[in-house]
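Shown here is one chain on its own, the form predicted alone, set out as structure tokens.
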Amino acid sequence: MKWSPEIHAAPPRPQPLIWEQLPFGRVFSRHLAVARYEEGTWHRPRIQPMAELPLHPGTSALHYGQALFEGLKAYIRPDGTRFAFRVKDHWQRLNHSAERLAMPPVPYELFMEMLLTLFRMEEDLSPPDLSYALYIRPVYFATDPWLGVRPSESYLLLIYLTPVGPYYTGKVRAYVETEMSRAAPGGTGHIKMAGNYAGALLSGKKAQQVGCQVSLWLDAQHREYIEEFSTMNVFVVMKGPRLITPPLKRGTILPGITRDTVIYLAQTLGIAVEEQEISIYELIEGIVHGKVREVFGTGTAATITPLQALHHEGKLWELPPTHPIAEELLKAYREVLRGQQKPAQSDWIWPI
């Protein structure tokens, strides 16, 4: 078959994992799935031992940023069923990102075959329960050794796995970024381009200096309307309850898969959901007067993460200490993963 990977097996893992002690994103699968695009076509993929990549110093992605990635998760149910969550949606978003960066689309069958073969060769990475997951990282970048500002003619698609627990532990505070901008209309804020995250790192340092773990970005034009956290989409729970999240229409916010899942779950629970602009001043006033009951972030890595406080213009604004809506949504999310609640679409659950 065209996409049946050529396999080069790696040695067994020298010792079993201790899941309770895993740092997020620091332990990797023994194997790496690799597919190359050149001469106008995708070639047969390989499964090979995890190792450093030989790259020419002129590799296009290193100079001109034609690089993107995805992030999705695989789980195991109490009955031993292994599955990945919303694989097709992540593949579609990868290709949406690729289109914006003038990169060729990745065939669905190629992506699925690489992923499934990799899973089968990494059975020892099966999580012990739904408290843990296998984080799946596809990364796709230009490889032409050519110092010219133009789309590359050759590319690499890599997929590997990393076993993980929670992304955030303990209470999470957000630093409201008022000086720098993450994305502007017409730019690349709506895709998972590698450079988008590099542009947030300096703000992350500022956040850490005031005891925060993440930045909350405002719109580039007015520096007033909230958009998203550096690592998550943002939701606000207003008195009612009403669930509000910023709209995607400006093209400056990543269309999060978990964001979409949470909107669906809220609707099934009878919680009103609105996609509308929220001013940072309206948000803070709502905190002061008790109209804002919760703020939480959503993302594949972070899942659903409640916020303890917002740091804005030198002052810390504490949020209510309880998070009943976020907890109810997280419970519903886990029920979908366990098979106790029907997903919006059957292909949300992709058996391994």
Contents of the next structure:
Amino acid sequence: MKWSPEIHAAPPRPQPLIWEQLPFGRVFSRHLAVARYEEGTWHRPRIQPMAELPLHPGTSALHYGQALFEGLKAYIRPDGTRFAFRVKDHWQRLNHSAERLAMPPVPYELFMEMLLTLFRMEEDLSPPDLSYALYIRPVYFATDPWLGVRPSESYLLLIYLTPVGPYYTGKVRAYVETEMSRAAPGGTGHIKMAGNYAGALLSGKKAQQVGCQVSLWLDAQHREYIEEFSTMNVFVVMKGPRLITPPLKRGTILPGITRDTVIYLAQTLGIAVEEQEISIYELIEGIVHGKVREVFGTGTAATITPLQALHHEGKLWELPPTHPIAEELLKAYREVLRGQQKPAQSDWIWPI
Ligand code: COI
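The form predicted together with ligand COI is what I need now, so please give it after the form predicted alone.
Expanding to the full complex; the earlier chain stays at the top.
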């Protein structure tokens, strides 16, 4: 088959993994899937031992940031079935990001063959239950060794796995960023471009200095409407319950696939969902008057993560200590993963 990878196998893992002690994203698969785009076409991919890559110092992605990534997860059910979640949606989003960065699209069959072969070669990586997963990281970047500012003519697509537990292990407080902006209309806030995350790091440092784990970004124009956390989309649970999440229409928010899954799950649970603007002042007022019951973040890495408090302009606004709606949604999410609840579309579950 055209995209069937050329295989160079790696030696076995020297020690078995202790899943309960895994830091997020620090332990890697033994293999790396690599595809190269050159002279107007994708070439046959390779699976090779995970190792450093030789890169020319002029590599354009390092200079001008033509680089993007994806994050998706594969799970194992109690009966041993292995599957990846919403692979096609992640592939589609990768190509939306690529289009915005003037990069060539990645063919579906190439992406799938790289993933499938990689999984088959990493059979020793078996998450013990559904709170653990194989996080799949595709990363796609420009490789022309040239300092001219124009789209590169050569690219690398890498895919590897990292065995993970929860992204956040303790309580999560959010620092409301009121000085810097993450994204503006017409920009790149809606794609998974590497630079979006770099631009958020300084705010992350400020967050840490006041005891927060994540930043909450406001819209660039008014510095008033909440957009997303630096690692997750945001949902607010109002009395009712009623879920509100900021709309994607301004093009400044990542169209999170977990965000979309949560909207579907809420509907199956009979919880109303509205995509509408939420002012930070209304949010704080709602917390003070008990109208806001919960705030949580969603993301592939973080799944569904309840917030403990919001830090805004020097004040800490505590949220209620229980998160029944976030927990109900997480339960429903795990039921879909276990095969106990129907996904919105059958291709959400992609058997490996
Ligand atoms: C993900 O949730 O998959 C992401 O890419 C976010 C990152 C903070 C790990």
